[in-house]
Amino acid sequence: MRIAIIGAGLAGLTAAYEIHKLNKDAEVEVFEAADRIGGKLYTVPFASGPTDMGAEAYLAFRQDATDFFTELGLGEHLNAPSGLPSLLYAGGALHPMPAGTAMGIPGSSEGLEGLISKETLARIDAEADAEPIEWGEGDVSLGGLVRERYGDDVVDRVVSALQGGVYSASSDDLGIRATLPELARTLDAMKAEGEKLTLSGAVRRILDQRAARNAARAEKVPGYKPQVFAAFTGGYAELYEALAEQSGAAIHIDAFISGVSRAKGGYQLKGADGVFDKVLFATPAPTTAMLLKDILPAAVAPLKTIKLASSVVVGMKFDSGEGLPNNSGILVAIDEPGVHAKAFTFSSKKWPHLGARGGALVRASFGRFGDDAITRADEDDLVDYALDDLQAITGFDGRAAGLSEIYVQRWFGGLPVYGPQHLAAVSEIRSLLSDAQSVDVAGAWVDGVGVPAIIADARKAAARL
């Protein structure tokens, strides 16, 4: 069996590895248009050590991902964070990150004093007495619901700041079922039980259930403390290089595939030799639409509804970190005037293995869906924005601290926007693919943007093929 995989990002490489594990006789070829593997995972060689300019961590409570990394021989390369808290910059001041929320959505006003208006504080606490939420089987805007129940400043100062770090989009552009399935399941359950549907009630139920799960685990494992994130010692290059080496696949870089057509006995790739029995499209949704147009034209329309958000990461290594807040990072409210950056990660504070290198490593992030101008700014301007914003927000003068290394990474169309229609589009595409049998899809747009979700989905696609 000859299988083609288009795209050598995390999804494509994971699928190649999984196919080889399931069928050692399968002949797998991976075609990557860029000049490197890894896709949106990218580790660059700073003089101080390998440094990620894409994702830098994964959700460590996803045991399936940790088990997968251990299977690859990388278990001992995983590092826990320092546990230092993050901050939120809003209203021209730094605030502790609100605790007791579901992805920034509060269940009460506690801990939000000084961050949002007194009127909004009162509105949150009175929300339980408001008319119930109208909740159906379809998806709705996350920001829209929170604005309706709590008000604008909760969305602009808290919820969108957190969502922007994950999806490079404001919560107004995101669907609840697509991005916060835990909240959607809770509202579904409350509706089925005949309970009044309120946002505060749903969030409190989520928080109570989390507390109960953690307490149960603590009883089994004394001293148990949930670990949210983990990172690789040598960056994500350790993962994508291990996948490539262990996949048994022939991997072609600088190999642009311009189309796929049916041929006698299988499929012909424009840009590759021979005929393939099966094809996996591990490419962004717009690229997948272009590649599928000749063999599955009905999938083009739903694929084109999936939009992409662009972003920029500016990595900076300072000779000294003196004066940098003792926190893991800062999220910036989307209504904050005069600030270009949406977030700062103090990587050397967040990760002890990076802090051991000396100096300070800081990543500045820019760009949200609908704001491509900042991602196209000149490199010198982006660095100045990063340094100026960092000083204005924290008082840390990066220029005086000695800026020894800089790397600017632009991610054009780096993340799919999981809008209210996203799940319906993916469901339609999956239905069309199930009839095709010998073609499949994988990637961040299919079943989640996080590393564990992409791996899990790619392994399932490999098994189907």
Ligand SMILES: Cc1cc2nc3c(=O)[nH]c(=O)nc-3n(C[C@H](O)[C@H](O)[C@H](O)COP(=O)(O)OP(=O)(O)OC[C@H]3O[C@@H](n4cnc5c(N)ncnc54)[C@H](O)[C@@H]3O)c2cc1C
Given for the second form:
Amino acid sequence: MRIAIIGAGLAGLTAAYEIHKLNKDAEVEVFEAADRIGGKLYTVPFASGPTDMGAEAYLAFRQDATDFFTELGLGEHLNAPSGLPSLLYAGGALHPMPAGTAMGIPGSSEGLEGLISKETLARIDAEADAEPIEWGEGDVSLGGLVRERYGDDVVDRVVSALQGGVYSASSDDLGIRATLPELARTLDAMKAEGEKLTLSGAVRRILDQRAARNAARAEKVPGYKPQVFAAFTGGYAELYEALAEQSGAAIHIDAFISGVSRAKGGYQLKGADGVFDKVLFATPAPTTAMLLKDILPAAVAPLKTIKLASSVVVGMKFDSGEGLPNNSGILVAIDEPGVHAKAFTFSSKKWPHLGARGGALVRASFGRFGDDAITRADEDDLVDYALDDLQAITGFDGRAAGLSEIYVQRWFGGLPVYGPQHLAAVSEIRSLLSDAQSVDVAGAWVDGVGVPAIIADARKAAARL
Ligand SMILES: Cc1cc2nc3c(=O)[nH]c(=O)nc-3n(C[C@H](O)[C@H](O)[C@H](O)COP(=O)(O)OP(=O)(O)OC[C@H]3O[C@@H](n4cnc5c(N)ncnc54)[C@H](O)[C@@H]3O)c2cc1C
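With the form predicted on its own done, generate the form predicted together with the ligand in the same format.
Then the entire complex follows, led off by the chain already shown.
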């Protein structure tokens, strides 16, 4: 059996590995348009050591991902973060990251003093007395709901800053069911129980449930402390190289596929030789729309509703980190006057294995959905914005600290936007695929943008194929 996989990002490489594991006789060929594998996983060789310019970590409570990395022989290469807290820059000042929130959405005004206006603090605490939320089965904008219940401050200063760090989009453009299913499930449960639907009530319920889960784990494992993230010693290159090596697949780089058509006994790829029995599309949604147009034209319209958000990462290595705050990083509120960056990761503070290299490693991130201009800014300007913003926000003078290495990575269409229409579109595409024969899809737009979600989704697609 010949199987073609289009795209050698995390989804395509995971699927290639998994297919080989399930069927050693399958002949798998992976076609990658770029001149390297990995897609949005990209580790750059800094003189001080391998440094990630795309994803840098994964959600470590996803045990399935950790087990998968262990299966690949990478279990010993996983590192825990320092646990140093992150900060939030809003209203021209640094604040501790508010504790006791669900993705930045508070259940009460406690701990938010100074970060948002007094009127908004009072509004959060009075929200339980407002008319109940109208909650249905479809999805709605997360930013829209929080604005309606708590006001603009909470979205612009807190929630969008947190969600923007994950999705490169403001909360207004993201769906609740699509990006915060825990909140959606809680509202569903409260509705089913006939409880009055309020945002503060739902968030408090989520926080109580999380506390109970952590307490139960701590009872089983004394000293248990939830570890949220983990990262590879040598960056994500360890993962994409291991997957490629162990996949047994023929991987073609510089191999752009421009179309797929049915052929006698299977499928033909424009840009590849021969006929394939099965094809996996592990490409971003707009490309998948273009590639499916001949064999599954009905999938084109729903695929085109999935938009992409662009961003830029500027990686900077300083000889000295003196004066850099002792924190893991800083998230910047939307539209802070004079600030271009949306976030800083103090990688050498966040990750002890990177701190051990000496000096300081900082990643500045720019760009949100709907504001792509910054992604096209001049490279020198981007470095200046990164250094100027860092100095204005923290006082750390990067130029004086000895900027020994810089890498600017633009991610055009780096992340799919999980808008309120997203789940309906994916479910429509899925049902069309279940009728189609021997073709499947995988990738960041299908079942979550994070590394563990993509691995789980790609492994399922491999098993189906
Ligand atoms: C800046 C940034 C930071 C991130 N940080 C994290 C993080 O810390 N933790 C986390 O869990 N996730 C993070 N993510 C998300 C995660 O990295 C991505 O969602 C994931 O890597 C996407 O994998 P994929 O295989 O779905 O897609 P891609 O990586 O986009 O792979 C698709 C591949 O298909 C190729 N391709 C496209 N068209 C064609 C064609 N016509 N023919 C052949 N090949 C084609 C592309 O070149 C690409 O290599 C981050 C993403 C970005 C952009």
